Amino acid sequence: MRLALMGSGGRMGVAVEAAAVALGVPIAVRIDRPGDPATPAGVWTGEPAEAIEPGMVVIEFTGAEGARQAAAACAARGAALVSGATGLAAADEAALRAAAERVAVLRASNFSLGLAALRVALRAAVARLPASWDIEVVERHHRQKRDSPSGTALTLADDLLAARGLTRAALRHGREGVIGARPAGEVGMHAVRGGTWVGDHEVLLAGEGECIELRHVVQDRAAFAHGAIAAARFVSTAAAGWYTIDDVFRGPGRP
């Protein structure tokens, strides 16, 4: 497996590099934005397609523009893609979907094993609880995070909405003022920004006289990075198509 790492100088790029070294996985090429004086020598800063070779696996934790560039380059060059960028618009997601028609594309908002387990637990819990129980999602991230709510929080919300037969129109982003009683069929969404939180996601399920709190906390980006390497191994032998992190973590006998 030959890796190409896009956004190599970013927080997740550095974490993926460290995970690759720890796991003995060589990185064939490092790609970053042109014009950044902090970019180390030897890092490619031109068009990604010029550095990506057929058969490579590209890992990208960048942004909307980087995700689109990675998708186009991988489709053109015959390289698989692991995409972890968040805050993407519908057009950006469509570009990734288009690339999946030609190469293997694995898209995830969170690559940690613990979060994958939390999603399974949440689906099981909601399936057994009355529809009258209220749901609130609270996420905490560092002060530098640009998108809100986080991609992981939206993934959790989508799981919960699907379990209740609701759409994103049911999401309530924060509350302020005299808003009256909480309506039925609402899923609260709250984003906290500050300090150096790597990733903290909590789902509150509240009934009459009791509640359940399910929480996943990432203490180090290594949790995401090791998952990204596992995802890269998966797509390196996968046929063209669209994959999620569940495909990586799902083993025999697992839901």
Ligand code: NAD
Contents of the next structure:
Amino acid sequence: MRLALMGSGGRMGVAVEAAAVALGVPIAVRIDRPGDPATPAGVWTGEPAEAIEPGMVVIEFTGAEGARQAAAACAARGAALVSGATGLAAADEAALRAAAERVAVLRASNFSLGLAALRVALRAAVARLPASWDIEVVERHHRQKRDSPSGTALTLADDLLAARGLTRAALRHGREGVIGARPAGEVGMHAVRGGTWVGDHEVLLAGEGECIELRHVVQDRAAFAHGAIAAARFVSTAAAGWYTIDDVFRGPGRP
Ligand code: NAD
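Show the other one: the form predicted in complex with nicotinamide-adenine-dinucleotide (NAD), since we just had the form predicted on its own.
Full assembly next; the chain just shown is listed first.
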């Protein structure tokens, strides 16, 4: 597997680099934007397609623009893509879907094994509870995070909405003022920002006189990075198409 790491100078890029060393997986190409201070030598800051070779696997932790560029470059060069940026608009998602018609593309808002387990637990819990139980999602992230709510909170919300037969119109992003009693069928979303939280997601299920709190806390970006490298191994042998992290954790090479 020949790996290219896009966003190599970022928080996740550094974590993927460390995980790759720990797992003995060499990174062949590092790609980032020109930085200030200067990007370190050996990091490609030009057009991504010029650094990506056919048959490579690109791991991307950049942003919406980077995800789009990675999708186009991978499709043009015949490289598989593991995409982790969050905060994507519909057009960015469409660019990734278009690439998946030509190469293997695996997209996940959260690459950690624990979050995958939380989603299973959550679906089971919601299936056992009446629809009268209220649902609130609380996420906490470091002060530098750009997008709110987090991609993972939206993934959890999508699972919960699907289980209840609701759409994203049911999401309630924070509350303020004299807004009256909580309507039924609302899913509350709360984005806490501060300090250095890596990724903390809590789902509250509140009934009459009782509640359930299901929470996943990432303490170290290594949790995401190891999942991303497992995903890279998965797509390195996968046919062109669209994959999710569930395909990795279900598959024979599961970490
Ligand atoms: P960061 O700001 O620390 O790093 C981003 C890096 O990408 C920077 O080095 C930046 O220069 C580079 N970059 C941005 N646009 C680029 C482009 N067009 N081409 C090349 N390089 C580009 O951010 P981070 O904390 O490392 O997070 C990166 C992304 O990954 C965010 O969207 C974040 O929400 C997401 N993320 C996803 C997961 C997951 O499991 N899917 C986990 C953590 C973070």
